[in-house]
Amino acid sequence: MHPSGHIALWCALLLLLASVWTVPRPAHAQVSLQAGPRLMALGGGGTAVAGDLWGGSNPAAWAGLASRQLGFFAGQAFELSELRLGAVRVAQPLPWLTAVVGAQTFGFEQFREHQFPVGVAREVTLGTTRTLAVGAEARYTHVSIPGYGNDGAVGLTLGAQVQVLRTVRAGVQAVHLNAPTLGGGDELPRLLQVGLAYQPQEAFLLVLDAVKDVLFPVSYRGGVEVQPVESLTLRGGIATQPTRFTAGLGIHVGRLTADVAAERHDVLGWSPAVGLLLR
C-alpha cells in the first residue's frame, strides 16, 4: 500500500473514534427507523455505504445513485401504532448531480411529526482511482400536539464520502448544523456520524459507525451484508446506547427491490419496517 493510502487510512480510524458533537434525539430516533429499511438492518450505521436512496446515515450517499429511484418504506417502534412512520421518497440523477426530494409522517393524532426532504449529491474524481462525494440536505420539520399547537423549523445536514482505498470507504455527516429550534427553544437533533464501509467483493460488505449526541455516551454501530445469489441480500448488525440488535433481508427482481428490516431493544421490544424500491 502507497504511504498516502496507510496516512488516510489511520485518519479516517482516528475521525471514526471521535466522538465531539451535541444532540438531543426525538423518540422515533432512539431506533433506527429514519435509516430506511437496508441502513436499519445493518445497526443503524452505514455512513460510508454509497448509493442509497433514504441517506439515512450520510446525504452524499445520493451521489451513488447511477438511475432515477422511487421508494416507500413503512416502520413501528416498539410494536406501538402511536409510532408509525411512513416515508416516500424519489432520486433523479442529473447531468451535475443528483437531486432528492421525499416527505415522511410519524406519530398518531396527540402527537404528528411530518418532514419534508430536499437535497442534492455530487461526486468528484480525486486521482485516478478515489472519488469524493458531498452531499447537502435541508429538511423542513413541523410537529403539531393538539391543546400546545404547532411549529416548524427547517434543518441543515452535510455529509462527504471519500474512497480511502480500493476496498475501504469512509463517510461523515453533520445533522442540523444551523441548530434549528422549534416551539419554546426545544432544538432539533444535532449529531456528528462517521463510519467506514469494507467491501473487499461486491457480495460481502461490512459497516462500522460511531454517533455522538448530547443526552447520551457515543453510540457505536455496525453491520454485516452478504449477498449469497443475485436475487436475494441477507444482513445483520448490532448497536449500542441502548443495545439493539438488528436483521433484514432484500429481494430483488428486476428493477424492484423489496426489504425487511427489524430491531431488538432489550427492554422495548421490537421495530419491524418494510421498504420498496422501484429502479
Second form
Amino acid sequence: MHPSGHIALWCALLLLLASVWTVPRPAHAQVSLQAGPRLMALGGGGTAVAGDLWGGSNPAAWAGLASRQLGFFAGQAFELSELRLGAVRVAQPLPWLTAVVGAQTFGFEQFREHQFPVGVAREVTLGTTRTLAVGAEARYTHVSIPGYGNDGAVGLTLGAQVQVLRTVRAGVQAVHLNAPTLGGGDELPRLLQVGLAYQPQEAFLLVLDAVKDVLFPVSYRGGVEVQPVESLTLRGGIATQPTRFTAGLGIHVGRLTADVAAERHDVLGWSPAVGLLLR
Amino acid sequence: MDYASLIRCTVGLAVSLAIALGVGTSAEAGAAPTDTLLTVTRAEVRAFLFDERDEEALPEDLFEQLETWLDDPLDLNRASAHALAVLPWLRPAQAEAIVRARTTDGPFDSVAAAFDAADIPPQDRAYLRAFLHVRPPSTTGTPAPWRVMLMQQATRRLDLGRGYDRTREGTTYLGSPVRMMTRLQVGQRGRWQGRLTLNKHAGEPFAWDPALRFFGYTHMAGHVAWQPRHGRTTIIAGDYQVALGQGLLLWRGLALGKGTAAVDGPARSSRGLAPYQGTDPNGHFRGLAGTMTVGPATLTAFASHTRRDAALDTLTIANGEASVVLSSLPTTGRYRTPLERERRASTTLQTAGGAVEMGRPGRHVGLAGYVARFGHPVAASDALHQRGAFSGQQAHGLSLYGHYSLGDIAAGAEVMRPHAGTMGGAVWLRTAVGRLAEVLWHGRVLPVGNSLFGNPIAEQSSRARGERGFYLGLHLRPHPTWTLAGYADVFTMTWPRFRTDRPSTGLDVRARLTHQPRSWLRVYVQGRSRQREQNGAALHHDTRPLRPISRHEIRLHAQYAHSPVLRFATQVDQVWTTRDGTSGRGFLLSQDVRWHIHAALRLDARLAFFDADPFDARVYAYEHDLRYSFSVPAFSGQGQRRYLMATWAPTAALDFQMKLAETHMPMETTMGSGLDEVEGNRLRDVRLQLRWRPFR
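Just the form predicted alone so far, so send over the form predicted together with the partner chain.
Starting with the chain above, the whole complex follows.
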C-alpha cells in the first residue's frame, strides 16, 4: 500500500475507534452510505423522497412502494476495505401496510457492526383527501470489537412524509428516538432530520435536508436527480459538516435497477457504492 | 443490551403500529372528506405574541390578559368600542366601525359580517377570531350568563437541584419542589366578575404563618370587578392594573411593544383599568379603582396600598440617629430562601392617581397623574448606571396624552413629567395605503428619571430610561398569500446602563415574510439583527472602551395542517453572535405534532435538537404549555428537548392537562446553576392541571 494510503487508513481507523468507543458513532454516519445507493448520490439527504427501499433511513418512504422489492447494497468508505458495508433488504406490500426486513454488516475483523432492521409503513388520511405516509423501524445494532467485547441495542426510528403541494413533498424522521445505548452507557447516534423534495416533472427531482445529530453540528444536504432517458438517471449532491460532494447514476432495465454512487470527502477521499434492486 | 432502551423501543413500536393500523383507520372513517382551512389556533396566537420576547421581563401580565380573552371571547353584538379597541390586531377606528355598523344595521349574524363592516384584512382576521364571537341576536335580552371556574395546577421538576438537599450545609430552599396554583372565578358575563389566584412557586414553603404573611400559598391576587361591556364604566375592588396614554407614566398590564406585530405594537392607545388576577406580586395595584363617563369626559381614579418586597438597610445619619432605607426593590417574586423570605413584603407603597380623558376611542386627549409614597425612603445608589433613578420616599408624575384617527391615518402622543423633573415624550403616526401597506413612525425621548409605573416602547421596555429612539414599522400585503412585516429601531442611550459605562447606540431590525400558498400550508422566514454597545475588556487605567455586541437570527418556520385532526410544524433557528471579538453560533431544529386523537383528547408533542455556544448564542423556542402558563425556554449547549402534552376534556365543563418534558444534554455532567444545579445530564418535569367550568 502507498504510504499515503497507510496514513489515510490509520486516520480513518482512529476516527472510527474514537468515535465508536468514546461516543459510539459508526463510521458510516460520517458518510452517506447509510442512505442507500440512490440517496447517497443525492448528498445523503432525501428524507422526503417516497418509494425508496433504502429510504435514507426514513421508514415512511416505504409506504410508497407499489410492489415487492429486493435490494442489495455494497459500499466502502474512503476506499478502505476495513470500512466496507454490505446490506440486503426486502419490502413486501401487504393489504394494510408495507413490511420491510433487512440485514447489514459493516467493518472488519477488528470492528464489526451488524444491523437488523424491521419496519412497517402505511399511508393514512386522518380526515382529509391528502395522504400522510408514516413509518416505524426497529433496528437491532450489534457491535463487536475483539479485546473489548460486544454489545447490542434496539433503536426505534419514526418517520413521516406528506405531499404538501403538488410538486413539493416534506419529510421528517427521528432516528433512535428511544436513545439506545451500548456498553458503558454510550448512545447510538440520535438524529432529527427534516427535508423537502421538489419534483416539478417526473424526470427532475431536487432534495434539500437538514440533519441534526444530537452531538454534532447540523448538516445541510442537497441533491439533484435528472432522468434524460427512461433507462438512465443521473444524480449529484453536496453535504456539509463535513463538506462532501456526491455523484451517481442509475440504470433501469425491466424490473432491474442498478445504481452506482460515490462520495468525495476533501481529506479522506472517495467512498464508492453500488446497489441492485429487483422489483 | 440496554433493556431500558429496548422497553422504550417496544412501547414506541407498539404505539406506532397502533397508529398505523388502528387509529388511522378509525380517523379516516369518521372525519370530514375535504380539505380544511389552516385556522389560527389559540396556541398560535400565544406563540405569535410571545415569540422573541427574550431578554424582556416575562410578560405574565400579557399572558394573563390573553388567556382571559381567549377563555371569554368578546361578543361583537354587545362589546363597547373601548372593549374591542384594546384587542391586539383591532384598531380603535375599526372598533368604532363595528359598533357603528351594529347600531345602524342591527346585530351581526356572524363574526365575518363584523369584520366586513370594519374592513379588517384577511391576515388579521385569522388571529382576531380567537378573541371574538357572536351571540345570536335573540339572546340579547336574556339575563347575562354565569361563569364559574375552578382550576388547580401542580407542577414539579423530577430532577432536583442542590437547593432541595436538606443534608447539605448552607442555604437551601424552604419548601417543596412542587408549584401549586389555584384559580377561582365567578361572575356574570359582561357584568361583574370575582377572581382569585393563589400561587406557590417551587421551593417556597406552603405554610400558615400570619406573622410572615404566609397563608398557605405565598401569593394571592384577586378582585371583584363590575365591568359592563356596553360602556366604559368600571369599578374594581382588589387587584388591578392601569394603562394610559403611551405608557410613559402609567402602564401596567398588556403591552405588545416591539415584536411581530410591527405596526400595531408601538401604536398604543389607552386601555384604562383592567382587573388583575395574575401571579406577579409586583406588577399591579391593590385597592379601589373606578372609571365613569360623564358626557364627553371619562374619569378614572384609583387608590392603592400594596406591600412590596424590599432589601432594607440601616444607615446612621449625621446626628447619630439610625434610619432604615430601601437599598433595592427585588422583582423576582420568589420566596424560596431565608433571604428572599426576609425581604418579602417588607415595605409598603401607597399610590393614588387618576386621569381625565375627553373624547371617544380613537379621538381623545387625556391628562393623568399619580402620587406614590414608600413606607421607607429609597436610598440613592452609587452605581453609575443607577444615578438619576428615583430616590426618596415620595414620587409623583404627570402626563398629557392624545390619540387621533381619521380614515387611514392615526396618531398618538404623550408628554410626561416624572418626579425628577426632566420631561419625556413619545409620538407615533400610522398610515395605510388601502390594504396594500401600513407604515408606522414612532419616536421617543425617555428621561433618566423615569416613572415608577411606566412601561413605554423602548429598546427594552423593562429598562426604559435615558433613551432616544426612532422606530419605523412596515406591514406589506402585496398579494393575498404574501405578507411582509418588519421594523427598524435605532436608539441612543443617553445615560450609562448596566455594564455600559457611557452613552451608547444600537440598532434592532426585524423582518418576517409569510407565505400561505394553500389553506393548509403556511411558511415564514424571519430575520432579526440586534446591535448595541457594552463595556469591553479593561484597558490601562481601568478605562473600558465600548465594544459592539451583536446578535443575528434567522428562522424558517413551516406549518402544515394535514386535516382537522392532525397538524405539523417544523422550525429551524440559526443564531450568530459577537461579543468583544468572540463569536458564537446557535442552532435549533424542532418538529411539532398536534393530534386530535378523539374529540375529547388532544396530544401535543415536540422533538427539538439544539446546539448553541456560548451562552450568548442561546436559542429561544416558544412551546405549548398548560393553560394560564407559558414557556419560552432558552437553549444553550448541545442536546435535545422533547415534550408530550395531553389535553383531555371528557365533558364540556371539565378538562385535564398533563405535560411531560425532558431536556437531555449528553455531554454535560451537571445542568442548571446555583441552587437549581442538578447532577446528571437530564432535566425532567411533569405538569398537571385540572379545570372545572360548570357555568361557562
